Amino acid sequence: MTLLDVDALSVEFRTRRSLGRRDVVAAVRDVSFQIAPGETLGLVGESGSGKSTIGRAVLHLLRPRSGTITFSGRDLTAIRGRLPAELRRAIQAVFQDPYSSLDPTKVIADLVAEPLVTHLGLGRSERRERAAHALERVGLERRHLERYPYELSGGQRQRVCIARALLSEPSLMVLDEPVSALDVSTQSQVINLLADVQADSGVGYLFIAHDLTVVRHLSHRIAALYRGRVVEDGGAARVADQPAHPYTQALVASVPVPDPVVQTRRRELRRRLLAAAPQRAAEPADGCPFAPRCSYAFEPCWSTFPVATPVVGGGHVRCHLYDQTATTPQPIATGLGMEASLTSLEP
């Protein structure tokens, strides 16, 4: 059963330049994934690479040029205006900054209880009650109803938001960055708790982030994004211990590790895997849009984007290193497609 198919998904912004001129970014170019009940898909990859807009369509927060969403059966490109009721209660979010997200003149009782009035319409004393269960359901207190958001700190915060985002019962939930703003040790608690509330209730979650380590702990399976492409797909422990595309290796290497003997030479694989060359510098319009920081590229690279390749392990890749048809400039090795792969660097 799916949850949540997005079928060739492209997302285009204009941007007015000078002379009433306009150009067209392509923020999103034919994405594809599915997410079923009670699974995580996390979206990883560099800021600019399209993860949020992602999301914001999912949302119903902007429209696609093209490409469908389907939740549940239902088209969501299809609907016009404002997703009905029911939709809105079935897809909630939670956003990077906590603090943004909660009106600082309100107390936190009221703060939950939104969803309740928008949803249920229900009483002041039963929003109550539910509210002080949805704290506690995500590790706060009943003390804390009374609180306003200043009063807490950026890891409650969020747990409040959590709790919101819970009390209409979703079916999937789109987390955007939702631990980027804390620290290490709060972002584990919300990691967590996100964890034991999917294994409870059954929740789909789309799941953005940066991060890869936190991306691999609460994920079933990743999508790794450049450009609003996706490059690499698979399990989540695949895809963080043997990434197949370049850039995917390098954005494990970016991942530091207490090892100071790994993180120096990690440091040097991810010098060698972005050494682009100078002259070819521009993004090409047809091909991959890794190609100019790719220390691998070669022809095939700037003139057609690679079609999905199986990976040994579950998963594809989206590289020409891969292609069956295409010669590749060096060696490759079995299962990582370089020389140096990621797990020759553990000790």
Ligand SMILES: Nc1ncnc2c1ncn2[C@@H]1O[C@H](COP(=O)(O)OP(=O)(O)OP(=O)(O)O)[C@@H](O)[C@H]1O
Given for the second form:
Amino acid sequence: MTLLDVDALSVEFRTRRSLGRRDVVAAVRDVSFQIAPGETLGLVGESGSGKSTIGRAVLHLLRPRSGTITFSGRDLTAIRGRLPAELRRAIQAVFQDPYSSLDPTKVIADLVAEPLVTHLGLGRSERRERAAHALERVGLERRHLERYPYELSGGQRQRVCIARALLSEPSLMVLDEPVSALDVSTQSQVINLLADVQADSGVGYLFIAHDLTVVRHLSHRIAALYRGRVVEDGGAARVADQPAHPYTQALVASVPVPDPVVQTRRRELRRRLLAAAPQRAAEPADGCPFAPRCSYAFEPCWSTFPVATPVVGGGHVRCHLYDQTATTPQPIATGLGMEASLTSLEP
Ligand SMILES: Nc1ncnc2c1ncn2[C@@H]1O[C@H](COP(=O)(O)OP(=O)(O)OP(=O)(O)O)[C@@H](O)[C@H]1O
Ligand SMILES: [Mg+2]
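Since the one above is the form predicted on its own, can you give the form predicted together with the named molecule too?
Next comes the full complex, and the chain you just saw is listed first.
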């Protein structure tokens, strides 16, 4: 059975404007995806693309304008107010900044054991034992129980947040940029930990990040979000190595690589993918939201939003470059680290 089924989710924010006018921000538009037990869906996109809004909707922290979120067969959007306790336990979250998620006045033992107090009402020594066990599970030690958050490194603090979430034995975790604040080597340690936890427990992840390389290592599938819309999805390797949508290609090309030759090529590629000046000022109402920035934009892009077209190698892309070319569309730039990548972009 599907663990999480998000269907046609749309979220709007109303912001107050001067003169009594109200502005509506369509933060998430018609987004659908599924996560199976033990599976990771990576959600990537630039800042403001709507990633956290989707995460918050799944966590029942905001009411969508439309669409449904079904978790283990239960329609969460039909539930008014707080989720019942068993659902709050089953869906846990880890956020970017572990420092602000941890009360600085409490020792780790109490922070980790918090869910045991609120959910299970266990006694003190039992809580301590379980907290110690949870710390060991995330690669920390019993001696860390008496430490305060400021005495730990960023990576250790994030491990504490993960330990705390695990104590509720969740079947789904929303990971909103869990490693973005960490240095690169700590990032891969925490990613490895999350992979181990998943292999042990079968937890599903909604893994949110702006960096595609970070997402790729943990994800089974990836969805790329632009201005609240999924413009491409597919298996993690296909999306990361052979991105089809010009926007996803730009995301891949913006990941720094150590090889200076490849790096120069990627910078050039990115420059070509993204129009230097917007071709038209405003995003078209019914067209592709990426059109104003896209070097490939042509007439259909300004009038109709592309349908989801299957991509060779799996998944879908919403881009008119593909629905024009019959049944077997090819990514327009393949192998971004390779020789061919720039020549294939020549008009
Ligand atoms: N509470 C809010 N009120 C009004 N607008 C909001 C609110 N939360 C988010 N938005 C808007 O919704 C859009 C999506 O925001 P969101 O935080 O989901 O993006 P994000 O992809 O998580 O970005 P980042 O990578 O910076 O975290 C943005 O335009 C943002 O300004
Ligand atoms: Mg965010």
